[in-house]
Every structure is written in C-alpha cells, then in structure tokens.
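To begin, one chain is listed below as structure tokens, in the form predicted on its own.
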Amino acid sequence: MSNSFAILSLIVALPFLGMLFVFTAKDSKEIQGRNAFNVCVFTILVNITLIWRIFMIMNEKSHSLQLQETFNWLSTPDINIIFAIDTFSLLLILSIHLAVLIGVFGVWRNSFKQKSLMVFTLLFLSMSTGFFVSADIFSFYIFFEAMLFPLFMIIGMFGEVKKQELIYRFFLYNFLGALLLFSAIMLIYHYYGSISLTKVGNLPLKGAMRNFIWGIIFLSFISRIPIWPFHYWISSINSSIRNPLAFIITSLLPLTSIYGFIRFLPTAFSADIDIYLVWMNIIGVVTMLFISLIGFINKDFQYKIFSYITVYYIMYLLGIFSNQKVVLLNIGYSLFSFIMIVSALEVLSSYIYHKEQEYETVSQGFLCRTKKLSFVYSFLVIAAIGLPFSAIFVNNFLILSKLLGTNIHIGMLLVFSLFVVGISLLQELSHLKREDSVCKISKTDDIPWSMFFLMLFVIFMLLMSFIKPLWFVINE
C-alpha cells in the first residue's frame, strides 16, 4: 500500500519541529520551563492523533509493510530511503509516545534544566519514530545510531551517574556496536545493493560470509540489552537515574535491539546458527535468574523496576528467537502494555522517592495515607506481575507456552525468574502498605488530581488492551 500523504514522514518530523520550537522558546524565571513543557505535551498529543489515524487507514491484519514512502537520496551510489509500517512497529511507536507522555507529566514540577530535557526528549522521540518506520537498511542504521545522541545527553545531564567511566563505557559499547552494524550493512550493500528490511532475513548467504554477517549483527544488537556481559554498565546507569523521564527513555533503548532482531533475524535457521541460539538461551536465562534474585534482595525500588524490565526484555528476546510469526505478534501486544506499566510505575515510585527526600522519612506506610496513590499504584503492580488486567496476561501466556514447548528446562527457569521479579514488586507494595507511625506522610501528600486522572487513563488503556489489543482500531 503506497502513501501519497507522507504521513509517516510527518510523525517523524513533528517531534523534531517541536524540538526547534522548544529550543527557541524563551522562559522567564517565573514560569521556569512551562513553555517548553506545554510545547512538548502538545507535540506528543498531535503525533498520537496522527498515529491513531495511521491505524485507521492501514490493514492491521496484514503482516507486510504498508504506507510506503520512498525518497531518492543518492544516485551514485544508488541509495533510496524508504519508510513503511506494519502493526507491530506502529504499536511500538504508539507505546513509546504514551510512555514519554507519562514521563513528561512526571517531571512537570521539576524546573531543573527542564527546557534541555524537553529538547532532547523530543529529539529522541523523533529519532526513535524514524527508526521504527525505516524500511531499508540505510535509514534503519541512520536512526538506530541517531537515537544515541539525545540519550547520551539525557544520561549525562539527568542520570545522576556517580562514576563517569560508566557513561564512557556506555558510549564505547554503543560506538563499537555502531561500527559492527555499519560493516555488516556495507557488506550487504556490496553484494545485494540497498535492500528493504523485508528482504534481509532471506539473503542467500553461505559459509563464512553468512556466519560473519549474522555474528556482527548479533553483537551490535545484543550490546544494547542488559544481558551478560553487557548487564553491568546498563544496570549501573539505570538504577542511578532518579529523573522518571530520563529513566523511561533509557529503559526504551533495549527495545530498539528487540526490534532490530525481529527485522534482521534470518527467516530460516541453519544447523550451525541453531547451536548459537542454544547458548544464547542459556546465557539469557542465567542473566534473568541473576538479575531477578538481586532485584529481590535489593531494597532500592529503582533496581527492582530495572530487574523487572530486564527479565521481561530477555523473555521477549528469547521469544523472538523461536522465529514464529504468531509469537512475534503476541510480543508486540504484550510490549504495548508492558511499556505503559513500567512508565507509570516509575513516575509513581519517583514521586514517593522525592517525598521521602523532602521529609527525610521512610516510605513504609506511604500508601496507608494516600488513597489515590494507593489505588493506582496497587493496580499497576498487580497488572505488572501478569494478573488479567492487561494484554500482558494472555500474550505472555502464549509466549511462555511456546518457550516451554521448545525447551522445558529453560522455560521453567524463565517462569521462575518472572515469579521472582513479580514477588519483588509485591514485596515493595506490602512495604508501602504496612502502617508505620514514624512515617511523616499525610493525606495532603497524595498525588495531585492531574496525575491521578493520567493514571486512570493508563489503567483504562490496559483494561481495554486485555479485552482486545487493537480495540481503538475502527475499519473504515
């Protein structure tokens, strides 16, 4: 299906234009970033409306890329930039916009460098949207690497990372991953030209060339997922971030690798690749066990959320390696709810953390005195652990059934890891609901009505996704 209105280019360009408006906006000392905040929220809402419109005009049941837009970039060498979309990638774009919107409202009272934060947030949103609509190998690579600049700036300015070498290591790993992916794309271009992403998985590669190309593509994507041996620097950065919007954006980075594996994974695995996949499953499950157990014993809720995110990302990664289309679609539906749940929980936990710092008190008993916060926080934790309140319930059930059917031992360890991170979240919920006379929190410290209504909107989206993942799509 062609697209004569260039609507995909528009949803890529709008956040970038919004960034330019924020960058040039002038804020007085009295309003302290309010103009930047308002422009950012307006830009995201407009893009969400356009994304909904795209759902209306595309065939959500089709697995092929639709609404194709082609731009002639270079004639020598012959390189075209292609944008196209399918249901999976559009779901991820919508979930990222909703997650960033939740994060933006989570920092609206924070005046510390808010204009800079809004600038780099909109730039990240533009680059990530371009990444998910890319349909050729060159535009995919350009946006894959362009996301790193706003992410690096956000971590450096708002990450509160104590050890600077962690930031340098973050840059080094991603730079090496960029070089590896670039070399793979150059080899593919040398042999097959500027091809679309739909043809990458069917390349007739053989022998050493096949192992080399898929090996370096694998390393470039896996370096962005918190899996051994890359888990240390990612966990050190994420667990130290106290700005909810910065944490949410940083936590979206592994999602780009998950999507990269989906687009680049060979359609049919050969016998020698199967051996690597077995080891990948083993390393993935061991990492899940390690991080889930650390999250269980760690008292910092920020690390508990990180361990929860990591375990689920690795589960989705192992589901992708099963190489079944029905599993991939279930992963897309599950990720839609998963990203919203994580974002909302991070905003609420950040609110609790800053109240603790303000009163220099413990959080035990916090939910006993804050009724609105208690309701939304409890619901989100229950939805996060997989009870039937969102698309995570049914779709994770189907993903796990496939993984258990493939390898019962690895599947059982995976289920155990999910159980441990679920208990970790319930452990924190129990701690917050346990009455403590020392806690200085009162009813006046409850979340504001604006945040409460935002969380009710998130809960509504989660409940409707459980009934039907694409409930908002109305065929014309």
Contents of the next structure:
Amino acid sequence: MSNSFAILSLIVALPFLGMLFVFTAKDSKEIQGRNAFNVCVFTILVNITLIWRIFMIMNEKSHSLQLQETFNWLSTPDINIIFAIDTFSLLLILSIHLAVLIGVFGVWRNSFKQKSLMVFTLLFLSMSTGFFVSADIFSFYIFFEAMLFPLFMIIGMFGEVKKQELIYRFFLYNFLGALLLFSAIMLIYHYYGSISLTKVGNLPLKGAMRNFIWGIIFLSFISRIPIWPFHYWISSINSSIRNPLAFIITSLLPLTSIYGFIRFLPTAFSADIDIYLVWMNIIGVVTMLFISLIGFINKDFQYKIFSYITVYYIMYLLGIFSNQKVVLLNIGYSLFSFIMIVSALEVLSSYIYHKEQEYETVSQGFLCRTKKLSFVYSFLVIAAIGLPFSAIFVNNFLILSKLLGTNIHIGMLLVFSLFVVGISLLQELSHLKREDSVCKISKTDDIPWSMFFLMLFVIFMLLMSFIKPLWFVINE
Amino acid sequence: MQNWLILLPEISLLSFFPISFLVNRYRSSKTSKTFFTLSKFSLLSSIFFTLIFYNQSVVPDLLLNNQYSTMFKLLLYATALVWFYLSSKWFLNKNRTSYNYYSIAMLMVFLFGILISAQNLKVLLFCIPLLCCLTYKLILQHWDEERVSHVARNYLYFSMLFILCLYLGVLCLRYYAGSFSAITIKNWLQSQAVIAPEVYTSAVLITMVLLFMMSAAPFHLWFVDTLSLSILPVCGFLSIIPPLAYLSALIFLTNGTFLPLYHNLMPLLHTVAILSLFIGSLSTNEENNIRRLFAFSTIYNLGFMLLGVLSFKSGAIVSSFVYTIIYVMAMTGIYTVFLGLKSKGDYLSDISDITGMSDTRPYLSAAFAVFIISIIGVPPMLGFWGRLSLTDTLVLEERWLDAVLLLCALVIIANTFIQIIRKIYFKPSMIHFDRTDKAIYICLFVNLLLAMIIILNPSYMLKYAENILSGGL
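Starting from the form predicted on its own above, please write out the structure of the form predicted in complex with its partner chain.
Full assembly next; the chain just shown is listed first.
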C-alpha cells in the first residue's frame, strides 16, 4: 500500500516543528515554562490523533510494511529514505507517544528549565518516531543514532544523576554502539546497496563477512539492552534518574534495540548461528535472574522498576530469538501495555518520592492516606505483575508458553525471574500500604484530579487492550 | 579590450586597495565598518564578475577560469564576505582600526583566487611566498604586538624553509620537464617509463609546502600557537578561508599535474592524513583553551579531507569537497558563537568561561552544540553527510584500515566535544556575559537554516558539484 499523502513524514516532522516552536516560545520566571509545556502537550496530542488515523487507513492484519513514502535523498552514495509501517511499529510509536505524554504530565509542576526539557523531549519523540517508521537501512541508522543526542541532554540536564562522569560515558558507549551499526550498514550498502529493512534478514551473506556483519549488528543492538556484560552504564544511569520524564525516555532506549533485532534478525537460522543463540539465551536468563534478585533486595523503588523493565525487555528479546512470527505480534501487544504501565508507575513513584523529600518523612503508609493514588497505584502494580488487567496477561502467557516449549530449563528460570520482579513490586506496594504513624502524609497530598484522570485514562486503555489489543481501530 | 574585461573579478578585488588607502588617509569620520563596507563591495562585484566570466581567461596558460575554479572562488569569496562582516563586529566592539586587517585579508583573498586558477607552477612561486608574508603580517595584527611576535617569527622561519623547498621542487621539475606548465609537466611525467628520484622528491616537496600552508600535521605547530594568541578575526580567517583555497590547489596538483606520481605521493598524503586525524583528535582532549582546541579540531578535519584527496579519484574528491563545505559552515558557526561570547568587553577563550553558558545564552549554546555535534557527524546534523560520504568512499575502495582509523578518531574527538557540551549545559553558570549583538544571532540563524536546507536535500547541491569536480580535473 503506497501513501499519496506523506502522513508518516508528518508524524516525524510534527514533533520537530513543535520543538522549534517550543524553542522560540516566551519564557520567564513567572511563566515557568507553561508555554513550552502547552505546546509540547498539544504537539503530542495532535500526533497521537494522526497515529490513530494511520491505524484506520492501514491494513492492521497485514504483516508487510505499508503506506510507503520514498524520498531521493542522495545520489552519491545512492540513498533513498523510505518510510513505511506495519501494525507492530505503529503500536510502538503510539505507546511511545502515550508514555511521553504521561511523563510530560509527571513533570507538570517542574520549574527547572522546563522549556529545555520540552525541547529535547520533542526532539527525542521526533527521532524515535522516525526510527520506527524507517523502512530502509540508512534511515533506520540515522534515527538510531539521532535519538542519542536528545537522550544525552535529557539525562544530563534533568536526570539528577549525581555522578556526572557516568552520563558522558553513557553517551560515548552508545555512540560507539551506533558506530558499529554504521560500519555494518556501510558494509551492507557496499555489497547490496541501500536495501529495504524487510530484505535485511534474507541477505545471502557467507563466511567471515557474514559473521562480522551480524556480529557488529548484534553488538550494537545489545549495547542498548542492560544485559551482561553491557549492563553497567545503562543500569547505573537508569537507576539513579529521579526525573520521571527522563526515566521514561531512558527506559525506551532498549526498545530501539528490541525493534532492531526484529528487523535485522535473519529469517532462517543456520546451525552455526543456533549455538550463539543458545549462549545468548543463557546469558539473558542469568542476567534476568541477577537483576530481579538485586531488585528484590534493593529498597530503592527506582531500582525495582528498573529491574522490572530489564527483566521484561530480556524476556521480549528471548521471545524474538525464538524467531516465530506469531510471538512477534504478541510481543507488540504486550510491549504496548508494558510501556504504559511502566510510565504511569514511574510518574506515581516519582510523585511519592518528591513528597517524601518535601516532608522529610518515610513513604511507609503513604497510600493509606491518599485514596486516589492508592487506587491507581495498586491497579498498575497488579497489571504490571501480569494479572488479567491488561494485554500483558494474555500475550506474556503466549510468549512464555513458546519459550517453555523451546527450552524448559531456560523457560523455568525466566518464569522465576518474572515472579521475583513481580514480588518486588508487590513488596513496595505493601510497604506503601502499611500504616505508619511517623508518616507525615495527609489527604491533601493525594495526586491532583488532573493526574488522577490521566491515570484513569491509562487504566481504561489497559483494560481495553486486555479485551482487544487494537480496540481503538475503526476500519473504514 | 575584451581580454581586459575578463580581468574584472580581479580588478574588483584590487580596487579595494587604492580606495581604502584614500579613505584611511583622508576621511576623518571612518570607522571599522567603513573598511568592511569597502571589502563588501569589492567582494560582491568580484562574485558577480566571476559568475559572468566563469569560463574565460586572459592567460589560460597561467590562470584558467573554468567551472571548477569558479565554484571554489565563489565559495571563497562568499565565506570571506561573511567572515569580514562578523570581523567588523569585533573591531566595532574593541574600537580599533580595521584598515590593516582588511587590507591584508583582502590581498590574501585575491591571492587565493589566483592560486585556485593556477595552471602553471610559476603562479605557485609567486603566490605562496606572498601568502606566507601576508600570514605573518596577519598574525602580527594584535594591539599587543609583543604577545604574538614570537609566534609570528616562528611562522616566518618555518615558512622560509618551506618556500625554499617550493623553489627547489619547482625548479627541479622545470629542469627535468622543461616547462613550468602543469599540463606539460603532467604529459612529460606520463611519457616517462622510469621517473627519476629527483622528480618525485620535487613533487613531494611541492605537496609538502601546500600541506604546511594548510597546517596539516606534522606541520601544524604554528597554526595552533597562532590561533591561541591572535585576535579573533585573524583566528577565524585562518581557520575558515585558507583550507578552501589550499584544498583546491592540492586537488589540482595531486589529481592533475602529479597524477602519474600517484604511488610516490600516496604515502606522504596518507601519513599526513592519519597524523592529522590523530594528532588533531587526541590533542583536543588535553586542551583548556577553546581556540587551541578548535585549532586542533581543524587539524583533525584536515585529516578527514585529506583521506578523500589521497584516493586520487573524482568520487573521493567530491566526498572531500562535501566535507570541506560542511567544515567551513560549522567553523563559521563556531567562530560566530565566539564573537557573541564576551564578558566585560573581553572575548572569552578558556573552556571554563563557557561553563553553564546555556543558562544565560540559550540560543548561542544551542547553536554551538549543533555545530560541534555536526563536526562529529551525528545525524541529523549536516556533518553526518560528510562522514557518510567519506566513509562510503573508503568502503568503496576497500580501504578498511583507513575507515577503522577514521571512526576511532571520531570517537576520540566526540569525547572532547561531549565534555564541552556537558560543561555548557550540565554545570551552573559562572560568568556574566555582555549583551550579544543581534547580527550574531542573525548570522547563526542563516547558517543553521542553510544547513537544514542542505541536509533535507543534499542531492540538489551535490549534482552540480559532482559534475564540476569531475569535469575540472
């Protein structure tokens, strides 16, 4: 299906234009970034509407890339920028927009450089949308690397990371990963030209060249997932970020790798690749196990959420390595709910953390005094651990059954890790719900109605996704 | 009569000198802007006439105007015009006379124009010693001459040595080939079954002189010292304008006249390119003086450009050309930001001075970040196109080691630039900056807009450049 109206380019360009507007928006001590905030929210909402529209004009049952838009970008080297989407990539784009919207509301009352935060958020949104609509190797790479700069700025300026050295090493580390992908892309271009992403998995590469190209692609993608031995920078950065929007955006980074694996993984595995995959599964499961246990014993909720995110991302990764088409769509549906749950949980936990800091009190018993917060928080934790309140329930069940069917030992360890991270979240919920007379929190410290309604909207989305993942699509 | 009309571009440039002399001598109400206005009219009329007489020459054996030379000249004049405008802001702020600066710089621009059209080694013998003297005089353009005199003196000694090399090389070639003409020398070289060591030594000597003038490593020491001590208009001029002219001359020599000596020149250019890449990128890590840092960054960029030139193929030269354009735009932007950064009337030069700059100068900081990110080639900045173009050339020619070295140097310089961004954005503000001239913002806006237009549709620009570069050699 071709696209006469460049709607995919529009959803990439719109956040960028919004960023330019925010950049030139008036700001002062009195305004405290309200203009920037409003423009940012408006831009995201308009883009969400456009994404919704795209769902209606595309065939959501088809697995192929649709609504293709081609731009002749360069003649030497001959590069055409191609945009196209399928249901999976569009679901991810929508989930990212919703996650960022939730995150933006999480920093509503932020007065520290609000304008800059909105500028880099919109730039990140534009680049990540570009990444998911990319349908050729070059545009895929361009957006893969382009999202690093806004990410670096957001973490550095708003992450409140105490060890500043970590931030720039984190950038360098990711930049190195991107350069590896660049090398692989240049080699693929050298041998096969600027090819579509759908053809990358079928490249007839042989011998050492095949091992080299797939090796560096693998390294570049894995560098963005906190899997051993690449976990240090990501874990040290993620677990120390205190700004909810910065945390949400940083948590989306592994998603780009997950998506990259889906697009680049060879369609048929040969016997010599299988052995690497077995090792990959083992390393993945061991990482999951360790991170889930560290999350369990760690008292910091930020780390608990981080360990939850990591374990789930690795599970999705292992699901992708099982190389079964049916699992891929399940991963897409599950990721949609997962990203929303994580974003909402992060915003709420950040709210609790800042109240705790404000009153210099303990968080134990927080939820006993705040009814609205207690309701949404409890729902989200229960949905997060995989109980039947969101698309995570059915789809994770299917992914796990496939993984258990492939390798029972790895599958069991995976289930155990999921169990441990689930317990970690419940542990925190129980801590917040246990009455403590020392806690200085009162009814007035409950979340504002605006945030409550936003969370109700998230809960509504999750419940509807449980009933039917693409419930919002009205076919024309 | 018709022949003399063809010289109008040069005459327009030269008209600056008598007029400015008279103005300087007899006009009482002259300001630093007066000389910029004069240079502006000279350059604009020269641009106009260069376009009209783009393929006509008075003495084609000596100086040939074609599409290739016209493209480089137009770029050179346009960049000089922009930089002269920005320089006038510095002179206005400092309230100092700009007569000497504009006179020397205009004469250098005139000589660069001649160098770009050169078809005969005699032109090199004429232009390069003059350019050396003018660079020496330009370095001395400081209110405290004592401060820069030792740097200028060092430059003069080195340049004398290299001028000697140039004369030696050219005269030796003349002796063997029997002519100064570039085409005759090329034909003679092609006709030789065995080339005498004296001949390729001569070619190496001549190439080395151009590399010295470009300030490529290991001939870069004068450049770094000069940029750290000279006044800002001189720093900007030396960083932005000469690389364009010398690159054109180098391409003409290596890919034209000395093409039969490909195997002899390759090791020299290759060594210089790799040395420039690594000396440039590694040295930036140690620098606290921001002008020295960008001097090393220039050397790194020269290494990048030379990697393309040494392939001796038109495709690779297009890549080098693309990278040069991007470099010129980025450096113009960076020096524009420098012109906007002053505290208590003094222009800042230390990295610690720009710490926390984003708090008080958000637009300057954003532009600065965009330009330095562009230098490391992160998409969607314009620099990515340069990196892509050159890496593609290296991969196409299967120069795997060069490609790996290039990416390594890129990571090293990225390390420095990320540290700078960190200082600008992540640290609290340390200095109170003076009000920035609106013209600085306008120049930055135009530069960024131009970069955005080019990155959205680079093939449009490249289409013509490709034809011209391949046709001109």
